[in-house]
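Just one chain follows, in the form predicted on its own, and it is written as structure tokens.
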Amino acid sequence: MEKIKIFADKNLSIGVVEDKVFGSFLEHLGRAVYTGIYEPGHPGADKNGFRSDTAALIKELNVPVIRYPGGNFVSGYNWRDGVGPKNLRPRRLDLAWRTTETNQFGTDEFMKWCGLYGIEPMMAVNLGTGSIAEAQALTEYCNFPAGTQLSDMRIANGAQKPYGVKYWCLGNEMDGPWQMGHLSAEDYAKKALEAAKLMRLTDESIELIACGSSNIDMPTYPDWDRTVLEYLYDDADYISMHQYYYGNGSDADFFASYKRMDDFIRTIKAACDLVRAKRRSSKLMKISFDEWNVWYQKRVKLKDWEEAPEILEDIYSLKDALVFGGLLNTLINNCDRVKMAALAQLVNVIAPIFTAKGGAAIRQTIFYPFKLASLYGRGRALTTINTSPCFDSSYGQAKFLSESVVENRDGSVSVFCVNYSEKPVQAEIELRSFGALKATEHKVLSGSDLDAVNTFAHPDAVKPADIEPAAFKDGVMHVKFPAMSWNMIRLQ
């Protein structure tokens, strides 16, 4: 059996891990709204039409704030056929997926499911084949109180406070030529400037998020940002980064997701610092990753413009949730940049919640280890040492053994740990510098059949199993973590 040590120090911070990082994202695409979070005649859904069962599930994995409308949706999309009644709203041809969206959910109704399931709204303005103009006009209609012909619209569509929407984000994957309305660096950024400078004329306390690299492949990454980034550094609060990750290759190239997800990270920061350097700046740029997740890129052909059709749903077994699991890790081993992020998507679509039209809601393996991060990853990230041996990729070497250990805000400590290795590991886990502590939970989801899924006749397939947690003793405990494995450790 491997033997590999794993040493944290309390006094060795990478820094804080925001709740933000643990959110989400839903876009018009599929179904990840009709008939996921939204499905008037649902047998549980409430007078707005909102789907109750999904909810307490959103909820249970905690998630704080929601990016929406889009997404590639967005660069195509008018608000305003998103508001007012809905028997006047327009039916429209959706270019970026091929749909046909009703408008019956819109801002107003984003805005009121997030005001009852206590969830932070992040809206994107269309820069695509919006304007600056929009993009200000819907600041306006959101944030401003009242008074004027877009506040006073609000207020007429039943909201009479403002939302105060504080996230921004200034279009979305504007590098990609899939994207509507495709700019250049030089020329997105001159875009984005001008509509965040009329975003901000409007409410002057919102935050805003620039558009990044839309992945790692793209041949203009990282230029890209560092054009954008000069045209923007004073203005942005954030810049974006998306990234999916595919497995279509080999396992271990898989595997090494997370590996891929840091060095990803890494060059963003540089780019960063390049400019803030340039620019003599004390500015430090935050990165909001609010794009991503495992994706196989499976598409069922479909008629176009069909009304929610089913698409882009993966069902992820455990293979994925192992996979997914590290880059958890990723992200909170670069907590001192990464300020926020969003697992696209939340329900249906590449998704950790998958629904029934009509009928349950259930968990997909994924959803345990965003849920237990996201309740027991958030507090101060602490520098690791890991002498796991390592294996082969495509992206270089990475080790056998992903890690994070978190100092919890009360003083408790998680440990989240992923074996790749397809042989149990003996781990010794050194955090002596918190003095006496008990291991109170271990929780391992992991399994004989790598290819298991969860569905709606066995929905409790793939879900953690409780283990006895190895003593703590004189600051070290000895862990065995079984082959192929995510899990977490809990220690009080």
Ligand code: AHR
Contents of the next structure:
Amino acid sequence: MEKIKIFADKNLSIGVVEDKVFGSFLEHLGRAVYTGIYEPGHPGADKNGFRSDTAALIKELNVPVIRYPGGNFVSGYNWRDGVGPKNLRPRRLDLAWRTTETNQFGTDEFMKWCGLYGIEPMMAVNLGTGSIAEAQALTEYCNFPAGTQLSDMRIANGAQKPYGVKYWCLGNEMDGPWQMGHLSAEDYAKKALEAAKLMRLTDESIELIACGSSNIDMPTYPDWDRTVLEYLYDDADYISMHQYYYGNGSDADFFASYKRMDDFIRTIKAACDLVRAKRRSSKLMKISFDEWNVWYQKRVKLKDWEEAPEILEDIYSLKDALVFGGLLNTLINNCDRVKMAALAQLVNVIAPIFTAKGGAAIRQTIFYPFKLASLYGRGRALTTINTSPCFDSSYGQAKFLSESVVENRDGSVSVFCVNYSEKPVQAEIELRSFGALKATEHKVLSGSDLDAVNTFAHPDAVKPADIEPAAFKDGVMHVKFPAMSWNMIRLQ
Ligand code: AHR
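Next up, the form predicted together with this ligand in place of the form predicted on its own?
Now the full complex is given, and it begins with the chain already shown.
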């Protein structure tokens, strides 16, 4: 392969990569909450039952915002079941995942947990089986200072100060026939508009996220998005996007996931801008990509109605981490419109963190690209020119080298590159406009076994290695990217 050129100029930027792009998601699903972040009696649990080992790994990921409590779960959830004295909370069937919900963890526990770890909550209201009145009631419970039945109930439950929840999802995946209370685009949009009105009348400072398409293969995509936007353009601050990338087809298609995500975002941007033009609006609709990840959709058949069963516990390989790194590049490169995102999910369920009940918490392979992008991918994303040759996939041609370049707030520069070629590639990275820089770090995630995974017995089998960074001279760096590798280069 010829030498690839990657060029970025300090004065040409795509936009600001918001901190919120590195958000995540915790659903009442499987062992995400129970034995994931909350396990009274665990040797590492605090007095609230919160696992400190899991919390330490979440802290390491530098996650600023977490979406809660679902997901499909939220469309059958009555938030009142999860507040008040624990011994009075009902056990309920969770029809979304065919499990039993004990309600021992609910809104107040989540808010306390977020407060302890400096995380901003992003709540979803139930617009499936739930009413607009209950969406309003939850907003009042969380955000109204005092002096009403609902705000005083929160105070009686131990939270004197309002939670000030800023971000609210108007339901979850309401286009999906699997969703409890699934609606047509028009019916959803009308219900969401009324919920938005009541929620905003309760607290005008909140920001609202309308449900976009559940994935790019939905028969209603992208008309769903256009219709929802036509009703909610003035009232919603974000339209949501969800997409999981499956490793069940050819490798080429799997590696091209980053391109597929890019195509999806372009279409939703176009839908937003079409509606904007029709309404003669000056407002730019933001995107919240609030469910994304690699997912194998393996369903281990367990007994129905178990409490916190081991479901959707994907174990991620090195190959998955490479695909994941490309997806992060796409999110960064679309930061002009993707202003918030949530890695789905955070613990145990399709997640970067994996815990054993009563035992350890470990980092999966995908933990590392997320952590390093979350630490060093915030700032200004730069427009790049990348001369990489392409490979064929069902989604069109995709470059062997996926890249993003970010100027961090402290003036340092991060270059993220994934090499999807089976051979090492030589690249010339030109950053002349930055003047004198010194390459201080080159981290590489690669290895001879693309199926390698981290386990409790070998928790560090896959993790990034530090290699000597190439010299940055006369504005240019000549770098060799190993075959099948994720890379981060830092320059100061
Ligand atoms: O994240 C797992 C599930 O995927 C969520 O509950 C749902 O919103 C999506 O279909």
